[in-house]
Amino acid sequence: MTQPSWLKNAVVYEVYPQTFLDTNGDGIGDLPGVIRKLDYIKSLNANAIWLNPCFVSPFQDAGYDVADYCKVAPRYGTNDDLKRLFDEAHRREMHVILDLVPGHTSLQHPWFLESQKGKDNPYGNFYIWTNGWGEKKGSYRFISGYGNRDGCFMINFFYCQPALNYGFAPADPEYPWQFPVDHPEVLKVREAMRNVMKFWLDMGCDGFRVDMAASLIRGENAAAGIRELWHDYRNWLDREYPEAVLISEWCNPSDAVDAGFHVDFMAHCGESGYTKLFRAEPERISNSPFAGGHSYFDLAGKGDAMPFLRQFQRHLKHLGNRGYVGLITGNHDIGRFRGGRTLEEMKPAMAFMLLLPGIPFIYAGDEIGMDNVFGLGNKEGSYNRSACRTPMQWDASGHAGFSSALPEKFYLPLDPSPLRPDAATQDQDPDSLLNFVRKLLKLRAICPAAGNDGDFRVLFGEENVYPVIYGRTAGDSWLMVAVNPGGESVKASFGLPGLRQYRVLSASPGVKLTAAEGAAEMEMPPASYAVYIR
């Protein structure tokens, strides 16, 4: 299997497109609004973007619940103003990776309304009925009495999203509404869905990051069904788009890229070591969806790195040169990376997260510090979520310069903050978080030992035990990144070969690195981060 050349040097800005620029004051963001802004994400030296789904919907789920997988919602502009995003992105050497949800669609999908008359049309079996209302089985999650057909049809997250059918590992032969995963009418929505992808691949999209990419097969064998429906779209891709990317929100890089993906993400869902790192938050938040505890990244002092650090190993040593981590800063569904901390707080996390190993992926806004505006209630299927998807603060105006609408008609409201961050004020104060992101991110770019391939491994590291050092090399360049996000002073001593070779690049003022019987000794302050380089 190849890799996109471009991945190598990869880093991805995530647009949550209705509230980050609007152009037409209608209080939604559109794409215009993220044309107008290449010139900002660029400046971050990120080289592509992630843009949440912006096609046609009922929004029930802010457009993960797609009822026309080849056209632009009209709120966002239209398919011609997205095919200038990716002219516009191509002319700065960028790139644009565009959400695809192919495990269900929006109860207005016309191959739903067609389905739901009854199985004997072309998209009869597009979505998983039963033959009747009793023949339900397991776990499965499905709706009863919708529309004419006699029968139920499983859902995949909200009851507005039907399952598409890509069949069963095994079919159950005692239901025989269950299709194998080669059964003809599943193989046509296979089709259907290659086909949605090479429609905006030939338009010039760059990839696809793919919505709950391990739910789309069912049964006992379901994990293998997975891996041969995405090494068939793999493989596709790997003959007719060879620069396109496949990015999978698994939460596990070791099974996609055994699946066929080229990047995954550590993140909040299956594994802990995330969450135990950067979300966990304490008490203070008690209206967070992970309250309780603390992060490593807090502080209180009373977190914990090491199984963020022993999962992240295990799959770097897992992936080889196959794929990568996808290193996230947040993203729409789990709240900012601020957290409820302070910009100098965030400064040792941000350190110690943009100089990892894998791609990183900033959420528009994390840049700057944005933080959870919490209490906002549910906003088309947001819920909690709502907290971190609030409008980009562009400047310290009374509308932040997101929308020249009244601020009631924005989708969602401002951070009321008086202290709200905002990029205009950030971008002329060379100490603040915004330029410290953009110094990390050049150095990913210029320094080899900071980029996304090289050796990784922890020079410091111990269970609940602060600060955390770690070390990276390839060919002649070398790197080393502490962090103490703790309030308390602390010392580490750790071998270091050619620890005099090392010189200090960028750290917080009190930091000492010193030789001591044989070992190198890091004294840190509270909340503080170094990076060196040899």
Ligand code: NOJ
The other form holds:
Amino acid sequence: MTQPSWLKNAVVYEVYPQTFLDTNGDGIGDLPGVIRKLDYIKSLNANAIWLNPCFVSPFQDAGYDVADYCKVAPRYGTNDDLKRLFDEAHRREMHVILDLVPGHTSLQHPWFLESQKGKDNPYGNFYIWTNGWGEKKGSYRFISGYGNRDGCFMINFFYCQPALNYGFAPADPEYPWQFPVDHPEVLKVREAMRNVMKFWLDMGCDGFRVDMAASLIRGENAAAGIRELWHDYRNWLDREYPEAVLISEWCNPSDAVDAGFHVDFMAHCGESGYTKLFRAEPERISNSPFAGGHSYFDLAGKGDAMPFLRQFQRHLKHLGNRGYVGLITGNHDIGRFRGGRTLEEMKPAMAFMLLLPGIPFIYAGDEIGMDNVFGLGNKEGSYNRSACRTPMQWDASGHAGFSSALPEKFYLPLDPSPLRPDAATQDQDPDSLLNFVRKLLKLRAICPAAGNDGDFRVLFGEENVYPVIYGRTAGDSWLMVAVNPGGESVKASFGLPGLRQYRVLSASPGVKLTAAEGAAEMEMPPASYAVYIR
Ligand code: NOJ
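Having seen the form predicted on its own, I'd like the form predicted together with the ligand now, please.
Following is the full complex, with the preceding chain placed first.
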């Protein structure tokens, strides 16, 4: 299996198109807006963007309900605009990753419009229909009484997201509407999705973030079925598009890379370690059932970083050089990384997250510390996710430089806080969070130990203990990151064999490191961090 060569240095910036930059004054962000900000994204030392779905859609789940996989939604622009985005990104040695939603369509996709007419049409089996509306369905989620077809269709997420039919592993004879994964009818769906990927790759796209990647096949041996499916796609990509990346929304990098993905996120779903770093406590909104308790990155000093670090190390060991953990600051589904912290309190969190091995994914606005905006209600199926989807704050003006539309026409309202951060102001301040993030990401590019591949060791870390300190090496290059997010001063003694010289890249005032004869001692004031390199 091959790896796209650019992944070694990839740093990804996630762009939520509807609230990034509006250039035509309709209150909704658009592709020309993304193109206009490519230099800003590059200035962060990011070299790839992941663009959330920008395709024709009735927008009942903000575009994750696709009605035409091969056409840009008019509110964002045209296919030519997207092609221009690919070209402009490539001119800057950047890459563009599209969001692929293979598990379901909207109710308005032409495949579904045909399928709901009845069994006997070319799309009759593109979705999972029972044979009659009253038939036994097992434990899956179905909608009955929709359209003309006498049957119920299975859904993948919301009621309006009918599941595409990739088959069952194995098909259960008790339910005659289940097809095996190699049935010619379900293989048609597999080919249709391959053609969607081919369409965009041929136009210049650099790969896909795959929505709900583990959800496509059902049944007792679903895991084996899903591995086979993604290996099939990956082998094809390796042959035809070896520089294209496949990133999964799976939340288990070990399983996802075993299934053929290059990258998977350690995120809020699945295991809880990531949530416990930043998003525990209800006011930090997380969609994770593990969100109780305290965050490690919190002045209260009652959190635990070890669940994350243990899971992270387990994944690193399992992956070796076969794939990467995606290190997300946040995304469009979970609470903002800022989560009510001060901008200074964000620095330890950023230093911790952005210097780990793997591939960083910065969710647009996190680099300036945009915060959650609560109480916005539902927008296109967002519900509590509206809080993290508000317009990007580009400057200190009333419209925040997002759009020239009247504020009531904005896709979602701006953060009303008089203290809301913005990119233009932070750009001018050498000590801003924005410039701190730029510095950390630059370090990834110039210091091999800080790169995507350097190794990783916890130098000091215990259950419920502050600080946490990790070290990384690559050849002669060495890096150490220490963070004390808690509100008390702390000390740590730990072994540090072989260290002769080092320099402080960046540290909060008052941090003290004494290193001699293989042992080190650190003193760290409240909410502090330090980064050392050799
Ligand atoms: C995950 C996406 O990130 C989320 O926004 C969407 O609602 C669901 N998948 C369904 O596609």
